[in-house]
Every structure is written in C-alpha cells, then in structure tokens.
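Presented as structure tokens, the chain that follows is alone, the form predicted on its own.
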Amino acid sequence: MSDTVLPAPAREGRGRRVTTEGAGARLALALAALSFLALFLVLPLVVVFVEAFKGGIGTYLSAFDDPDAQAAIRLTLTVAAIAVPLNLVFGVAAAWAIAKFAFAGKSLLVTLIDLPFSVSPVVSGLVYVLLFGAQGLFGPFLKAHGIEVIFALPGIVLATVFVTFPFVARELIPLMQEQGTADEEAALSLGASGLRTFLTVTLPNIRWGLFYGVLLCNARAMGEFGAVSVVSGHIRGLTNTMPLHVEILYNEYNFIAAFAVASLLALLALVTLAAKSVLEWRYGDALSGRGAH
C-alpha cells in the first residue's frame, strides 16, 4: 500500500465540484451572461451590418466612392501607421525598464503609463488644445514657423498615441516580469551585448505578447473618437477620421453610408478579436510567460 500523500488541493478536489451551486443557478448565470451580451454586443453588431446592406451590395459600396469617406479611410490607415509604431517601441522600452530593472521612480512610471486609462480622452484632446492651439501655450511660436499641429495630422497622432500608449506596455509588462532576468544575465555572461541580448533573447521570448499588445493598440487607433474629435476641427475630407466621417454621415440622415463606413469599423474589431481569440488558443503560455524557458 503506498504511502504516497496528495497535496492538499489535489485531496480537496477529488469527487467534488469547486462550487457548490445547483444545476439550477449555474443554468441561470450563465443565461444571464449570455443575455448582457446578446443585449449589448451581439445585438448593436448585427445592426450595423443590416443597416449598411438595408440598400443592397450596390449602394453599400457605393458609400466608399465618396472622397471624403476614401479620405477619412487613408488619414485613419495613416495615424494607426504612424501612432502604433511609436507605441510599439515605447512600450517596449518601457515594459524592459521596469520589469528587467530597478531604478528610482518606477513606480511612477508604472502609474503615468495607466494614465489614459483613467483621463477622459475628451479631456487628453482638450489638453493638447491648450498646449498647441492658436492660443495655446507653444501656439504663437508654431504660427510664427508655419507649423500646423492642432486640425492637423499632427494633432490627430498626438491625441491617438496618448489614448493607445498603454496597450503595448501594459501586455508586456506582466510577460517580462513573470520570465525574469535569467536569460538576459546567461547571454550577458557568455559574452553577448545588451543589443544582441535583446534581439536574440529578451524579443522572441516576448514576440507573441508584443504581437497581441499592437493589436489592441491597433483597434483602438483606428476607433478613436473622443480625443481625435477635439483636435481635428471636423474638416471634411483632411482631418476626418473613419470615426469622425461616420458621425457626419448620420447627423446628414445618411444612415446608409454611416453605417457602411462603420461597419469597416466593426469588421475590424472582428479580425481584431479573432486574431487575439487565436494567439490565446495558440500561443497561451507563451503570452502568460511560462513557456519562454
């Protein structure tokens, strides 16, 4: 007869459910999860879609021969390639500094880079006003050297790098903290510089967290309404974004249109969720940290 003893969770957990709720009440929450999301998800989505098809194939597409609905599709593939970018290697950066380091002020670091989460990005766009607007702080020095960043390209970056900053950094943060400093101080000690180290080493370990972290970056780029509303002056054509377009298009009672350029929108936060549903299933323990050794 072994003597073998289970751990005390193992012993617990034999023959006996984690909860103890009936049959009855897990039919019920799950009833009511499923409800909240067929309310508020499923349902607006499928709107959007038979909305924008309530014409036909033809008048759906007809919606992006408009100009300005092609103009809003660029600037928005514009700001997300240049806005995601700089937040890729910001977050990067970040993410390395405070889980490989230690240094005085991380913590501070750790709590500006929440703070989008926490500012209304009415309010970041606002800010950016005062700071670059006409009469703004640097207003009078950029209008005296013909640079243009409030209702301009460069008001719209701004404003969407400050609301998307946290993704990357955010995802990666917990990754790199969880894998530690041992791979990087192994390829340090046989001779490897702090570049090849994190090229060879710290990147492919974290390659699959920063992918699903530019992806959420990604989304919300293009999404983005507050913040890009304040700064762009709704110029037809220049400074609407995908967005912004949409919300013109149905203040016009052109509810065909807006809602087929939306629904560009929502196809991809679809790729978007599929993407990440797949790197989840896929590629689990890499983006946890337990399966970087």
The other form holds:
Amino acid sequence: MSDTVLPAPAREGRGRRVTTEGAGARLALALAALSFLALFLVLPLVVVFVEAFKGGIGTYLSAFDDPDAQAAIRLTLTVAAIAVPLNLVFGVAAAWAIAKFAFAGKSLLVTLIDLPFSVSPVVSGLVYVLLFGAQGLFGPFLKAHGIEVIFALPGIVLATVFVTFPFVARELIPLMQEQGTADEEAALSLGASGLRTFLTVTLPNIRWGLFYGVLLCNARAMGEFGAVSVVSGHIRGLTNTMPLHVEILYNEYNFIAAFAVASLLALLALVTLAAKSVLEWRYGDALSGRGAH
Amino acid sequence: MLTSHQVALVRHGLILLATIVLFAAFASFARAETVLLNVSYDPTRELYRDLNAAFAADWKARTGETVTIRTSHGGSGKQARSVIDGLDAAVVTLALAADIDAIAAVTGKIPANWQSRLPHNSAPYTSTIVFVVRKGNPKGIRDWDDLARPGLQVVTPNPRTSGGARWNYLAAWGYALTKSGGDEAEARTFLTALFRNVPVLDTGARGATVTFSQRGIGDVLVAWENEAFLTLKEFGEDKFEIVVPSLSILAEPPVALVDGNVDARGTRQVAQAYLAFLYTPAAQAIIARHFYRPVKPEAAAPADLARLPKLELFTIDGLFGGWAKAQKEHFDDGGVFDQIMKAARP
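The structure above corresponds to the form predicted on its own; please give the structure of the form predicted in complex with its partner chain next.
Below: every chain and molecule of the assembly, starting with the one above.
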C-alpha cells in the first residue's frame, strides 16, 4: 500500500455498554460460549494431536514413510492445485459479473453459486457417478474414447471443484458490491484497457478478500471427504486422498498413523485460521470493503 | 495502485501457477509398470497385502517383470457397484458369488460361467461365521438362540451393502431352519427378533468390527471367523473372546477375472497368473496364517490350522439352492430381509 498512514480516528463510544444486562449475566454468557467452544472445538483438536504423538515423535514420523500415505498427500496437493486455481478464476469472474454489471438472471446466478453449500457432498459425488460412470449418461462415450473420469483423478477434481465452488465468489461478491464501480469507471475514462483496469484497479482492491477466499477454498478442497469418497474407488496409493487415507488407517487398527495424517489436516485448518486472524487484524478494512480506494 | 512491475509479477505468478497445475495433472498419469487392480471386500486388507507381495516376488522371479497390485476394499456389494460403475478392476475377490454375478449380468465384462473357471467354485479360501463377545462373556452367549434374547445388542453390518452381513444373515436363517426342521415361519420370527437387537448396520464388515471393538457398542459381534481372530490379535485376548456356535455356514468368497477390463488393458496373462497363484502352496500357507480356511490344508502350517475350531457347517447350495436363488429371495428389493427389517422396526 502506497498510501500515507493516517492516525486511526478515535472511535466514539468504544467500550461503552450498549446493553442493560448486569455483569453476572454477561460473564455467564461468555463462559457458556467459551466452554461450548472448548468442548466441541478445542478438545477434539487436542485429542487429534495427543493420539498422533502417543507413540512418540518417531512413530509419528514413520506414519509418513508409508508410500500409500505419501501418495495420498501427493494426490490431495494435486487436487487442490487444480481445483483451487479453477475456482479462483471462476470466483473472480462470477463476483466481477455480479458486482459490477446489471443483467437478467443475476439473482439466479447468485443462487446457483450457493448450491454446493446446500447440497449434501454425497449427492454431489453420486451425480458425477451418474453422469460419468460406466452406466451413466456419458459413460459409453468416455469408454469409447478411453477417457477415465470416475475412480480417477479427473473425477476427484470434479467433485472437489463442485464442493469448493462458492468459497471465492461468496467472499468477493459483498466486497466488490460495497466498493462499487467508480474506480473502474475512472480508469476506463483515462484510457486504460479492460485487462489493465482489472489488474491495476480491481485486483489491488480485492486482493485480501481474494486471498482469504482462496485460503478457505483450499482448506475445504484438501479436507473434503463425502463427495470424493463416492467418486474415488478407494484404490490405495492411487485414488485415496488424505481424508480417505485417514479412514482406511483407522479401519485397519492403525490408530497412531490415522491420527498422524489427521494431524496434518488439522494443522492445515490451524494455519488457515491463523492466516485469517492476521488478515482480519491487519487488513480488516480492506476485507469488509471500507478500503482506502 | 500497482506499478507495472507489480503487474508483471502477477502475470508471472499466473504463468507459474498454470505450469504447476499442468505438471501435477500429467505427473499422475506417467506410470510405466504393469498394474493390476484387485477390488476386494472389507476384511481382506491384511490378507491381500501379504498375498500381493508374495505374488509380485514370484512373478519377478519367473518372468523378470515388475507387477504392482493395487487394492480397493469396502463392503462387497458396494465394491461390486463400483466395478459396475466403471472401477477398472482386473480381478474381483468379493465376499460372495451373487456380487460377481451382478457384475457379470449388468456389464457383460465377466462371462456367466465364471465360477466354473477356477477350482473349488472359484474360492481359494473359505471361512465361516462366528461370534465375538467381550471378555468373560458377561451376557452368557453360547449359540444363535441367545442373539434373539430381548435386551441384547447384536452388531452385524448391512446385508444390502456387505457380503459378510449376508453370510451372517443366512447362517442365522440356516440355523433356525435346521433347528425347527425346515419351518420357514419360525426362521422368520427368529431373524426378526435378532434384527430387533441390532442398533447399527455398518456398510462393511470392518466398519462393524470397529463399531464393536473400538467404539464399544454392542454385546456380541457376528463376524467372519478370520475377522474375529484378527480382532483378538489386534486388541488382545484379554479384551474379547470368540464364541463358536453349534452350527454355521460354509462361506465361500470367490475370485474372478474381469475379462472386459484385462483385455482392454492387455493384462489378461498376469491377472490370470495372479488368480492361479492363490491356489499355490505358498499362497495357501499365507491364507491359513491370516485365519482363513485354505482349500489345500496340506500346504498350511499345522499350527495355523489347529487354531480354527471344528464345527458343523452347512452350505448355501444345500440349504438355499445356491446364491442366485438366495439373493433373489432374501436380499432383492422387497425380499425377506426387507420384510424382516420392516417387522423389526415398525
């Protein structure tokens, strides 16, 4: 950011009580919320790491010596490396269209973007089996051309893209709507091309929101279980992602290894959470659309 | 505002990203060695891990070629469904013949006479159905009758998705039928009482074992004999014990080549060798070590055989007229199992 740093204006009424409840009631509410969080979020997370390190650091690390575990990690990274950029491009395009233009069917598009949030992941997986499976709509065509979709990488990527569809767009739409079109109109009137306007005006305005959306999209892409489970075929060392591998290890009584791989996924969640907190703390204004531009 | 330098950075970043994506996409397709996919049922994970390693070594010694066997495990019915939907199995090693029949009927990738192509009805190993109870047998479970006692919790997987569950069901049915002298109504009443005691139906045998042993649900697990022994081995004999019923079923989990898939891949020869290998003395010894009953017991270590209890076994052909008939009568939509579940859970 090239702007001069201004002293933050003192906010009026900061810390002033706006409710009439007594201190006891507020304390009870806070305690209830905190103990709920501790019981349902913190404790399970701690258990994952405790179980993973039960046999010491050596046993923990040896869980990642297994070629199947390495293949699962590789597959998960590959799937995320394909699905996240796709949804980044789609999310920016969709948000750009929705926030900066008026067109018929706009509300329908917004609703469609939200569809993956409301559909059970198992259903999204099954839909792809029904479309691309050997008995499915495109099955005979795909078979005739030797293209594998279901029970192979493309199917897993498709299911992941479907499930992580809304994350980037959902993050950007309110942000871009809030920012309006004035900056872009100014750039265009000064003779900038559409691409240059996007790269030098729009992108800097939304970059932190975009980054946040990508983080969430990535976390979900790596952690998705249901939809991927349906289209994976569970071939060891080939089509098992990390979440599926955790289930397999657990079902083979290999609890330490299961929790070790699970701890990697938990770590991913923690990093996402930390990055989110840093972003909100540092760039809270840019995230909520009250940016300097 | 971004400077032109920053714009260039963004451009370079996008190009780099595209390169990574393309590389990742192609890297996963670049595999050279012969790969066979064995689509199997739930409790054979440990068995085939050893059998696959032994076959790969044997094949290397005989031909100098490297072969990798990949496996996929799950409930037998669910696995058959995946092969029907296009899972590229070279061989299927499922829990029961009806599931392989289903693949043959729907896809035509397996000939209808598949079961006569290999010795012993295409079953290189057999097993049976026994009970696992908590140490000391606190509920005093001795035989099938005890499973229908009110207030008892019985863990067994879902016959719709699991092959083991269908063997469990038919074993119970066969016991009731034999005991009552062939009275089907009595067998139906017995099974209804039994399934009233089932709190959860997992999709596969391993899921049911984990429910019973790890999650601590239920008083008795109805399980494959091999799965029962494995539970004791994994969790210690101080936690569980095996109860052998007076009568059970001879379970024959068959294997078959998926002709349509191996011919498309050009792997017929090695896939056939893989199935033939299962009948060799070396494989039969491994089979006995994993608590399955080898069809050639003379090849197994005597100590492995001595662990398996001797009990009276009836066959599906003798009591039910074969899998095709049993499947249609009991497990098809609206069949006897559906009627029993309806009666058990009004």
